[in-house]
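Coming up is one lone chain in structure tokens, specifically the form predicted alone.
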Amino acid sequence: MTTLFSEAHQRERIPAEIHASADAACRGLAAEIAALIRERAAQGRHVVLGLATGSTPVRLYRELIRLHREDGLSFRNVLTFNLDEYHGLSREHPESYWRFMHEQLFNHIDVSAENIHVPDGTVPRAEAFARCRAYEEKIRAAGGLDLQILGIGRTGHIGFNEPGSGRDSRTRLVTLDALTRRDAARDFLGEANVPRHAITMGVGTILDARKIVLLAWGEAKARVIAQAVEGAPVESLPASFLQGHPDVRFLLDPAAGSELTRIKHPWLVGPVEWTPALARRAVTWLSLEVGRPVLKLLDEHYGEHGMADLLTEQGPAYNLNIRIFNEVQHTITGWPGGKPNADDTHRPERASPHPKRVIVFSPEPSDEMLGMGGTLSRLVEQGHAVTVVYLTSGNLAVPDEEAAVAADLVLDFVNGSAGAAATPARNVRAALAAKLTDPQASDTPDTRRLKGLLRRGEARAALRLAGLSEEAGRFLDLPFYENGRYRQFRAGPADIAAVAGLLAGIKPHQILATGEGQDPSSVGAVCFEVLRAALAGFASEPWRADCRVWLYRTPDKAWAAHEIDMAVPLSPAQLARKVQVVYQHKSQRSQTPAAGPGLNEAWQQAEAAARDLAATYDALGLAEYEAIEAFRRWLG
């Protein structure tokens, strides 16, 4: 955990603690909550907790459950008030927050049912105002909130207080922001199914709590965290109003804290140790900040941007510029698997052995094409033995309407046959029809299987177009995904064993993977942790010592220039093929959050990200390419 209130924190208006991991942060907070509960119990008093939903606090709830089961922590003197609830959902709906809280916490501890309070999402709109006022009265009657737990959305919302919410707003019915609904689309199997309204505590209600702790994990939250902590309080960023609270702090993992000035640009807030990596970060940032290529930076540019001491240590500017320019230039290669019989002194990947055995891990089908579709084709063209491993089936991300089309195709193909081939398709069609009248229904096994087969077909089509054989694709269907739900995944020994078995069989020279730095509960992050655990089991194996691991990212999580160890340029034709490859994953159209104006489709995001990176390299003074895919070497 970082030390607070040092010179490096001078820009921060809210104490922000960066912990080694989300689990570490939650263990510390759970211990604080346990101490408060026990102290109040000894005094014969109750504790009032404000609780949040979503994937962020799940690890906290798991630790509280563990303390209850293993350390005897009792919750009989605890009253809880939840932040929010979707409007229009019954308590039994799979995505209702009432159900979420019971599944994730209340069913596993000894809190009394009468002490649990969650806004009623079924209240008629005409009665919502009165019911929200009554919710506020219940909080006041309980003595107010002792501790409020918060998460934060990408719009900066806390609870469902979307941009535009006032500092003094109270519990009320609100309309959800389009980005909030898009982020929830996968949970509801399509954006059209996400409720448009919710009931939420107001910003003023939250600020009334005696203590507030906001939790945030993963790089997707980094930018909004930095804005909330360092920017001025504004209605367009409701979390920024927390700055006015006398006892508030943010608990972050390294990825969520990565945009804070002391982490991203530490030279702007105090003295630093100018390591080679930090020097490269600073110089590439300076080049983009002042709009001049690296080789054209002058002494005054360094001095005006807090980097005079870098020149003193490693200057003059001319020499420093050349060094950093060469470092960035050496990341560029058209041979992602290494160029055979070539001097690889300044190449990202070694020349031998050639060809290499390469494994590309994709958390869900399409991730690999989105992040490195052009590079994948190049590896195949250059003779490497490439295996693409789809770690999960991806069936949870298939909208019902896509499954209905697939089922109809099967029924049309068998021409109304009553045979065994038609039975599963008819079962799926009936199950999907039932879901229209019963939104609480989950997918049947046949429906999940059909959705998984649909994504397999799309993946195989994409592999063929990318130049690979269908046999190059391996589908592991890891159990954590088949048995879980979005935001609530937990991997186990069976998942690790499946990946370890595959690694042992192939003994790769090169691995390409994604997921590091994502929200710990996301599919990508869980898959990466499974891979990490599997690789750890081969630490003493000779093949592991000879295997390099490269990380790629999907378009919404692009690498910054200083993070890149290998940049693979794409020609116009290669970029066009990548777009067509991504387009084969038709069930995923509009299933990913928009990365910018007009970028609603996955293929548009992939194309824009690759072009943007090429433009960045061009701005740094490197060669001008059509597009670039980037990788960072993982040292484990």
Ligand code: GLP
The other form holds:
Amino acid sequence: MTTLFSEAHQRERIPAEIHASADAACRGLAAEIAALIRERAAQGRHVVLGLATGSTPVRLYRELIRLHREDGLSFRNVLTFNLDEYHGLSREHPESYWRFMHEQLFNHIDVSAENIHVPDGTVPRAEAFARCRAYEEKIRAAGGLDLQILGIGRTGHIGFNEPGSGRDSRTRLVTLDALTRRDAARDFLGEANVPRHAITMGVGTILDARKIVLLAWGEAKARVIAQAVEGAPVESLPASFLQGHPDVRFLLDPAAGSELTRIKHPWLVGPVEWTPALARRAVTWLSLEVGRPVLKLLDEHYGEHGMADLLTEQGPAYNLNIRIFNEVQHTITGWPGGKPNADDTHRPERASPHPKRVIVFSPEPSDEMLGMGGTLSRLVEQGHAVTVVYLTSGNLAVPDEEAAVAADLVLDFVNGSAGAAATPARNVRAALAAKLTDPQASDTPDTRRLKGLLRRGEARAALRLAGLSEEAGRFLDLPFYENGRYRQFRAGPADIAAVAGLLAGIKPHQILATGEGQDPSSVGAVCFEVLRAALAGFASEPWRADCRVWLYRTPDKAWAAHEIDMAVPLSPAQLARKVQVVYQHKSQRSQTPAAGPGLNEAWQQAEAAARDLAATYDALGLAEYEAIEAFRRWLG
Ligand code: GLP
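Having seen the form predicted alone, please provide the structure of the form predicted together with the ligand.
Then the entire complex follows, led off by the chain already shown.
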């Protein structure tokens, strides 16, 4: 954890703690809550907790459950008030917050049912106002909230207080933002099923809590966190109103804290130790900031941007510019598996052995092509033995319509036969028909299997087009995904054993993987944790010491220039092929035509990300390429 209120924190208007991981942050907070509950219990008093939903607090709830089970922590003296609830959902609805809270926490601890409060999503509109006031009254009657736990939405909302919510707003019925509804689309199996309204405690209700702790994990939250902590309090970002509270703090993981000035541009908020990595970060930032290639930066540019001491230590500008230019230049290679028989002193990957055994890990089919489809083709062309490992089946992301088409196809193919061969397809057809009246019903095992097979077919088509043989693809269908649901995935020993078995069989020289830094509840992050755990088991094996791990990113979270250790340029033809390869993942295309301009489709985003990176290298003054795919070395 970082020290608070040092010079580096001068821009921060809310204490923000960056913890080693979401789990570490939650362990600390759970211990704090447990201490409060016990202290009050000893005094014969109760505790009033304000609780939140979403994937963010799930780890906190798991830790509280553990303390209840293993440490005897009792919740008998606890009253809870949840922040919000979707309007129009019954308690039993799979996505209702009432149900979420019971499944994630209440059913596993000894809190009394009468002490649990969640806004009622079924209240008729005409009664909503009165019921919201009654909710506030109940909080007041309980003595007010002792501690309010918050997550944060990508719009900067707290609870469901969307941009535009006033500082004094109270519990009320609100309309959900388009981005919020899009973010919830996956949970509701389609944006059309996401409610348009919700009941939420107001910003004012939240600010009345005696203590507030906001949690955020993963880089998708980084920008909004930095704005809430460092920007002015504004209605367009309701979380920024927390700045006025006397006892509020944010608990972050490193990814969520990565946009804070003291992390991103530490030289702007005080003296820093100019390590080579920081110098590269600062100089590439400076070049993009002033809009001049690295080699054309002048002493005054450094001086005007808080980097005078870098010049004093390592300057003048001329020397620094050349050094950083060369460093970035050396990240560029057309030989991602190493160039055989070449001097590799300044190359990102070793020349030998050649060819290499390479494993590309893809959390869901298509991630690998989105993030590194061009590089994958190059590795194959350059003679390496490439295995693409699909960690999960990706079947949760297949629309019902696609599965219905596949089931029909199987039925027609077996010519309506009554035989056993047609039974699973017929079952799928029946299950999908039932879902038409109940869109939230979970898929049957047969439907999940068919959906997974569909994605396998797409993955194989993409592999062929990328120049790989079908045998190069391995499908692990990890159990955490088959048995889990979005926001609640939890990997276990069986997942790690499956990946470890594969690693032991191949003993790769090079691994390319993704998911590090993502929201810890996402498929990508869970997959990365499984890989990390599996690799840890080989720490003393010679092949592990000889194996380099490279991280790639999917288009929505590209690397910044200073983070890149290997940049693989793509020619116009290679980029076109990459796009075509991604296009093979047909089930992942939008189900409706794009409503307006914008990069709605995955292949468009992949193309744009690769082009943007090439434009960044160009702006830094390096060679001008059509597109670039980038990697960062992972040192464990
Ligand atoms: C929903 C909830 C918020 C939550 C947000 C973020 O909008 N109403 O309370 O903070 O989602 O969700 P997640 O934690 O899954 O990122």
